[in-house]
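The data below hold one chain only, encoded as structure tokens and taken in the form predicted on its own.
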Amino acid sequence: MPEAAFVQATIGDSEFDRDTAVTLREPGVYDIDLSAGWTIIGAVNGGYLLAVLGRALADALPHDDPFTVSAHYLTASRPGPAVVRTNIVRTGRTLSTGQASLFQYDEAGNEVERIRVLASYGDLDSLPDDVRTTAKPPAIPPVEQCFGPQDAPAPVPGSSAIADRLLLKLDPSTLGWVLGAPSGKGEMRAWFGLADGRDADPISLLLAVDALPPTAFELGISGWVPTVELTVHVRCRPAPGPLRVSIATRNLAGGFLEEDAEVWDSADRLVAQSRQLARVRLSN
């Protein structure tokens, strides 16, 4: 038989889109059951999460679209039922803020407090067109010149189900660590997009930022690195194709780090920035 032809989701109608749906449970409070899907060693990716947060926040406030959310991640979340509820904090004409949180149950069946997230929401399409940038797009070979998980002969550390549900083409001059010769810079680039073909919108920007190894496997470092705080401003919304992302870390003291984002549209537009806060585990 013919293969089959593959047929590109969209937007709205794609598995991200099912996976970060909420169900409105009463006026400010939505049910969700985070997905297996994606996971890194067991744990739930930090962008997917902001990406259901922010769906959430998108739905109780006035407006549509994500201009910053400041995240907090306060305990590890697992797969599962989770409850988010959101508080309306100011509303404006052109901006409207809100807070939300997303909460498990421990084993006890006491609600604990995963994630806390702050954000304003607005309009990006009433924008005005006018862009004055010294910021370049990065410089990242062509795609098919890039390595992902699946090229890799074997597992790569820290890869797991969300590797699946991406297309993640990672710069070579940033895969030493997946040789055994971190670079040392701190830097990891690639082509970004969703595996089943679907376009970039704001709300999955808040999944690129977070999506890429982190910065630390190319200063030698390997482990898990939790995200301690994520703040994302969302410039533009991105034209259809692969993003491409670069992320790079100055400053590791204290066992934290940062990694400062760029996400680019295939217009070569700055669409999102973020910074967060890591915690990393040094061995002695």
Given for the second form:
Number of protein chains: 2
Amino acid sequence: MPEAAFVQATIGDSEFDRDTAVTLREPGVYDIDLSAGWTIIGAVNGGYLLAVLGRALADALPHDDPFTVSAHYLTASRPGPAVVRTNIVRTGRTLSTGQASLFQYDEAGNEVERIRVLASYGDLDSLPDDVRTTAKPPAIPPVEQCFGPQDAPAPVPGSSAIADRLLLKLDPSTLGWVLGAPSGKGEMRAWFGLADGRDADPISLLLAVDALPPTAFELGISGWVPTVELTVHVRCRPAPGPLRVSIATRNLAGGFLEEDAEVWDSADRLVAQSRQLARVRLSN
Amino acid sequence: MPEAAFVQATIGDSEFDRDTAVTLREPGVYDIDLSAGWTIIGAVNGGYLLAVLGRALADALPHDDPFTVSAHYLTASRPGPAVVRTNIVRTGRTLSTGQASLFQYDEAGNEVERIRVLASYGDLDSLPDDVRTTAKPPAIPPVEQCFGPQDAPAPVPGSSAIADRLLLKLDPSTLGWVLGAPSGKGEMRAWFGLADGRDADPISLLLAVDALPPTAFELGISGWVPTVELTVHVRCRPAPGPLRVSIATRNLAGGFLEEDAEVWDSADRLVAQSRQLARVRLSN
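Could I have the structure of this protein in the form predicted together with another copy of the chain, to go alongside the form predicted on its own above?
The complete assembly is shown below, putting the previous chain first.
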């Protein structure tokens, strides 16, 4: 018998699209059931949440593509019902700015705010082709020389539901932490895709910037590294094919660190940049 | 006769403090007259505006120090009356999050929104001393080998009121644009202080990250480079003495660029990091 054919999912018809789909309740207000499929241990991944907010704003604003999204993470989200409330701040010819908050419900049914974002949207396809970049794609070995959660002989501690939904292949030179020998350099690099083969689009880039293991692991710090703030700039519509994500931390001080992420597409274009401020527990 | 003594201004009693002071109108609402002293050509400097918003939020929130401030710039501000409207998003033990908008008035007296920010505040003095940073201070020649607007034999084109309020001494290796020979590298570095000698504090760092000439000038692009979004992380209370500011652009594409700024204090601590997304006119 032939093997079961792998049917590649498409943008608009994939697990990621279904799990980030928001339902209009009334103008500017959207319901969603946050999927347990995008959790790390018990917590819903911050990049998945950003994509949910990004979908709601794409519907609410006259422009479709996130250009810059700034998110402040307030309380930890859990799988289950949530509501996104959006406001239009300003609409312009080339850019529109909106605000959105994601809420969940406490035992009494009161809304508890999880994340608040400000975002400016535009039309990536309207931008001129001019590229004058000095940035270079990250040096990552070929994907067959990289390792993902699926390559571990036993389940990796802390691996989680999200691992089944990603095609994440980490550069072995940033995997010392897995063997108990972190490099001491705050770097993490990986090939990145969705497990069902769906290609990247501007909304899935919001996931890509926050889907790798924390750089803190390579600095010898284990445990939870909660995001305080994350801003992403989408700079180009990604070409089909796998992405390369490179994350670097240069300043760990006073119990906080920054994570700077770059996302490169298969055409060697720098398609997204992000920076987040996160807290670390230095006692670990 | 002796020279007139230079009386160094102090934090809390300086031109910068007076020009960023906000007056409580009602709970959460603050009036200010935006000073013409911080303009570049006709436009009010974005860092000065961020400091004004930062002062209002420091008053409105239970914590005093900006840790992360994300600003979306909507319309250009002009000198004159403005109002800052703040909301508390969440208060916590170590961090509080707030939102603020700066409005000015149109001819009919209607409020027009200029900038909206989300910000998380804390107490910098409560942070642990631990520093594990791989970042290095920028290599800038000694201040006496650097050049500011005051060193020009004739007024520098585009120099402006703000130049009189800053002690800005630019690294000559990032000054090619002044001589019509931009380096092609998107870098700008300078010694930075306030002209009246007031030392830096977390609020003035919000000015420091957006006070140098645009890196675009060194990329051979002249003209206006309006900020779309700017996020700053304040990482440490700055020590007394001059600051060093280093700004880099790696990706100019599609009519947008990012500017990444680092601010270092006299004790060689990385005290602030920022990134902004700005628009450029590629036809220049």
